[in-house]
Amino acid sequence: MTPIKIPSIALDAIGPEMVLTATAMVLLMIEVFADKKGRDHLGYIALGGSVLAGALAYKLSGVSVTTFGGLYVVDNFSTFFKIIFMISAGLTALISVKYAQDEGINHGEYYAMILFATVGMCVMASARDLITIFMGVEVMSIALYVLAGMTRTREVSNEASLKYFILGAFSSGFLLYGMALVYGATGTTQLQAIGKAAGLLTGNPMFIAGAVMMTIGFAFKVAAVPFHMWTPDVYQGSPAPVTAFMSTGPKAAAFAAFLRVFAEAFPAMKEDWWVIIWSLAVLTMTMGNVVALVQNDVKRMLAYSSIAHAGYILVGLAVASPAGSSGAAFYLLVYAFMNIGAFALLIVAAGKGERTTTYQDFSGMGRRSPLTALALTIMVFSLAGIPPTAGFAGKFYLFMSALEKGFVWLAVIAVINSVVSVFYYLKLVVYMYMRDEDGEARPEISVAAPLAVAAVVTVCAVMWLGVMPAKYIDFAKSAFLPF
């Protein structure tokens, strides 16, 4: 009788995922046994779990190991993205502490869902098999469906959860059916094996259809036009910390899976699919910026802004080069800090129930709360790509990668769109400093300690990454995938 060969399993490789899972389980247990006052520390426990998991992920820098029978890989690419996920989860937990108490969602399952979604993201970044990718997508997505509707007493939150669930399931169907067609054409689900077979299947209709359907599935997850329909309503209806989380961590995870699949499974199709990605990038950044111009609600403006930023990141995928891949990765790191920082300050201004989120509601903030207004100004400057902020450094490196590969028109269109975005970002600054309050005087803005810490961290990160980006760009370069 032939002995069964058991594939080696490196538990160190999934250390961050195990820490996140254990922390989430602890949070659920505390919810059962702790009294109402004891739940005030749940956010700090989630933050601690995220920091520890991030430290374990960073410890794996420079390590390259494939485990679980070739289904899972730890390399600089996955490590870089996992650090982004931990930053996103940790900052979201921090800005949720006071918000969750005010909105009545200060429960263990709220923070547990954030951590479970992060586990799914980690799986997506390390997956080297189509089945593993889909498992990661579903773990992440199911947690996000719950988080979107966490404020059950608000109709817009229930609507956001339902829309996200229906359209998310629809997109998952496209993704899974595309994977099934690729498997049918190649006879394997492992990315590198698919890549070896792809050279002989570039004209195979089943293989092409599978690749196109997988592209549609990933395009939905990154909110690329025309698969962005869910984004504005879901982002606006979800609790503000959840919106901050969805627009950073899950977006980065979707791009990580997108990059790995096309770099390892479909490199033979590079000459064909760059046209599709080029078109998606132009449509996404243009549509996002143009529609953001006419928004009156700041939270909805940030939702369309998130779509536009997805278009900028798609530039890196369209370039299909080491510089493009690392440029996209670095920009996602920058975007995590500046977007979560913007939403943290939005929470401060919006008040309980998020009742004051229009541009007019920010009138006079520069006088009522100068430090809050200054921090928000730095965030919108970074989102607009104004030096010396991190947003400028990220866009410069990303757009230069397009120029280096001869994608001149793509870079020009990206720069024009970035200039257009300055209008609606600076509109917020104008209201804060140059418009008087309408009607009754608004009360002084009170900033809770956790939100203040998150604001300081994000402001410092945005300025530091803008002034001294070299070390982090080099880290992103070490994380590129060869196309």
The other form holds:
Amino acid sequence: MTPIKIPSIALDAIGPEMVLTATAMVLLMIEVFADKKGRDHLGYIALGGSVLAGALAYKLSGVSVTTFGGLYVVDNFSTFFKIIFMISAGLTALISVKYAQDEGINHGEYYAMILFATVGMCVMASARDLITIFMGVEVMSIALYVLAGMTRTREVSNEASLKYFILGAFSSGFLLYGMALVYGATGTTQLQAIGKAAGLLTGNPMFIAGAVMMTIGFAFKVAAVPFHMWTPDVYQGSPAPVTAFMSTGPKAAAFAAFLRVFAEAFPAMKEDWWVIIWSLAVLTMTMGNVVALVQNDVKRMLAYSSIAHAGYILVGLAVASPAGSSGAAFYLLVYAFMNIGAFALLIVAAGKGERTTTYQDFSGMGRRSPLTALALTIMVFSLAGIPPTAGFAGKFYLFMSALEKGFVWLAVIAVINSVVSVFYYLKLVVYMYMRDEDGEARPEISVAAPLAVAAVVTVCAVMWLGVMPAKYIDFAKSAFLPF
Amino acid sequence: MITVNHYIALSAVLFVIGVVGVLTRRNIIIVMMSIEIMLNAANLLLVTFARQSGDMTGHVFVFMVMAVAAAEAARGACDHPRVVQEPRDGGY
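Form predicted alone done; form predicted together with the partner chain now:
All chains and molecules follow, beginning with the one already shown.
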């Protein structure tokens, strides 16, 4: 009998994932044993877990190992994305503290689900095998379906959860079927082995069908038009901190897996697939921006704006160059800060039960709560891409990568779209500073300490990344993928 | 004689049945069944190719998919009664 060969396992390379899982389990145990007062600390424990995991991930920068028999890879690309995920998870835990207490969802499982979803995202960023990618996608998605429906007594939240579940599972079906076809055509699930085999397979219908179906699956996950139908309702119906989380971390994870699959498994198809991604990018940013123009509800506007931002990031994918992939990575880092910051201030303005989220409800905010209005102004300036905020630096670097590769029209369309987006972002500023209150009774604006901390952190990050981006862009540059 | 192509055709038919089911049916249970059919169409394909090439990876993948499908079904099952039921606190 031949002995079974056990592949070498580098446990130190999965430190962040282990810390997250352990923290999530501790949270579940605290939920069982702690009284109501003890549960007030749950959010801070989740924050601590994410910070620790983020520090461990940062320590792995520069490391490049493939472990678990080639299923899992830790390189600068995955490390950069893991830091984005930890920032997203940590800030979400912070802005959830007050919200969860107000809405009666301050349970261990709420924070545990955030951390479990983050583990799934880490797996997606590090996966070098179709099996690991699929498992990562599902670990993340199933936790998110639950999070979307966390506020059980709100009908819109239930609806959002169900819609997300049905369409998420539907897109997983496409992703899986595409993976099965690619496996059939190449005889392997290893991304690099697929890349080698694919060179001999140009024109093979089964391989092309598989690649297209995988693209559809990923396009669903990043909410690219025309696969975006679920996004507005899900983002509007979910609890606000969960929406902030879904639009930053999981979106970054889907882009990470998307980028790695196409850089390592399908490089032979680069000549054909840029047309598909190019069209997806143009459709996504145009649709997202145009529909965001006519929204009356700020939360729904942010949902459409999130679609538009996915379109900008797709520019980096269409370019298919090292600069494009690191531009997308840097933009996702910036987006994590500015979008969670915007949602933190939306939570402040919306009050208990998220009842006041229309533009009207923001009128006179500049007088009622000057600091909140100022912070929100900085966030929407950054989302619109106005210097000296981080949004400008991110867009500049991303669109430059398109120009370098000769995608002039794509860059022009992207810039026109940014100009369009300024209208609906500044509309919010106009309401806050130039409209008087309409006399309707609105809840007093009070900023809880954790929300204030989150707002200060995101404002500082957005300004710092906007004024001094060089060091972080260099880090993003080291996290490129070889196309 | 049943060849690999027969299995591929069967799996494609099953997948299309699943997609059409999700898109056209309004009953949430039937939609979930259709999603299961989609996943199992992919499973059939994976097993076919694994048998064809004598490679174990496909079989392992199928086990993973089964575990995921079970988790998804559990999540779907807990959702269904909640949506049908009136919110207890009256909701907003």
